[in-house]
Amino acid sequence: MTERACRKCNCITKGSVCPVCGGASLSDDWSGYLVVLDPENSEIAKRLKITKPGKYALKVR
């Protein structure tokens, strides 16, 4: 199964549900790669406005 990124919330998933924000609108048209493994204290994490660890597409279409 391929990975899929949300649209939302641009959570990287291999389910069918995002794992972050509870969507079920995923796309396999997604490019860059963001592993955050500490939002709080990540910066890309606070102006992506990302607030959980996990894996997160930079580009979702």
Contents of the next structure:
Amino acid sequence: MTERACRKCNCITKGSVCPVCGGASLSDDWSGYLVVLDPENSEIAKRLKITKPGKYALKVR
Amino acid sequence: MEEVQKPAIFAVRSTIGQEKNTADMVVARTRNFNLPIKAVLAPPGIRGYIFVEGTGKTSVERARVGIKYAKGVASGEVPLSEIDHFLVPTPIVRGLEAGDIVELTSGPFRGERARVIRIDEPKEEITIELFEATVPIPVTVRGDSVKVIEKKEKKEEGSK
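Since the one above is the form predicted on its own, can you give the form predicted in complex with its partner chain too?
Following is the full complex, with the preceding chain placed first.
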């Protein structure tokens, strides 16, 4: 199954439900790729207000 | 006393077109070797580079060693302010206004001129009306498939 991004929190998943926010509004049309491993110590994660580790898209249509 | 290193962002050169795969491989190596890498970023529009946030260049170098697509770490740190515009992308339709005259750059109506009727900012879509069409039919296209030819005339400037 293709990777899809959550329209609400931008999290990328292969499933049908977002693992971060639990939302079901997923999109195939996304760009930019960010993997957050340590959100507490990452400046990038803080800038994007990401609190959970995982894969994220930068832009979701 | 041991000095605690602050995480910094480093640019890693990668094979063009393999940025996402490179990022995934760096993440896999980080997990396998328990390296102090905080985040890996492959922004859209940047070809041949990914950004790795980690404590020290050595840890970033260790995370990319052995990866076929990762060619090397660029010398020097990348300040967050330099990659900030990738993190919060501005909508493509920003700057467009209803009434503007645009030219379509892709799709079946490529090269045709049209007037903007409506803008859907969250979906990044615009509704246009083609000049050439005999019957004015509103057509919805993606915001990135048009270029502005003429901005709508400002009425306030003319009245003074």
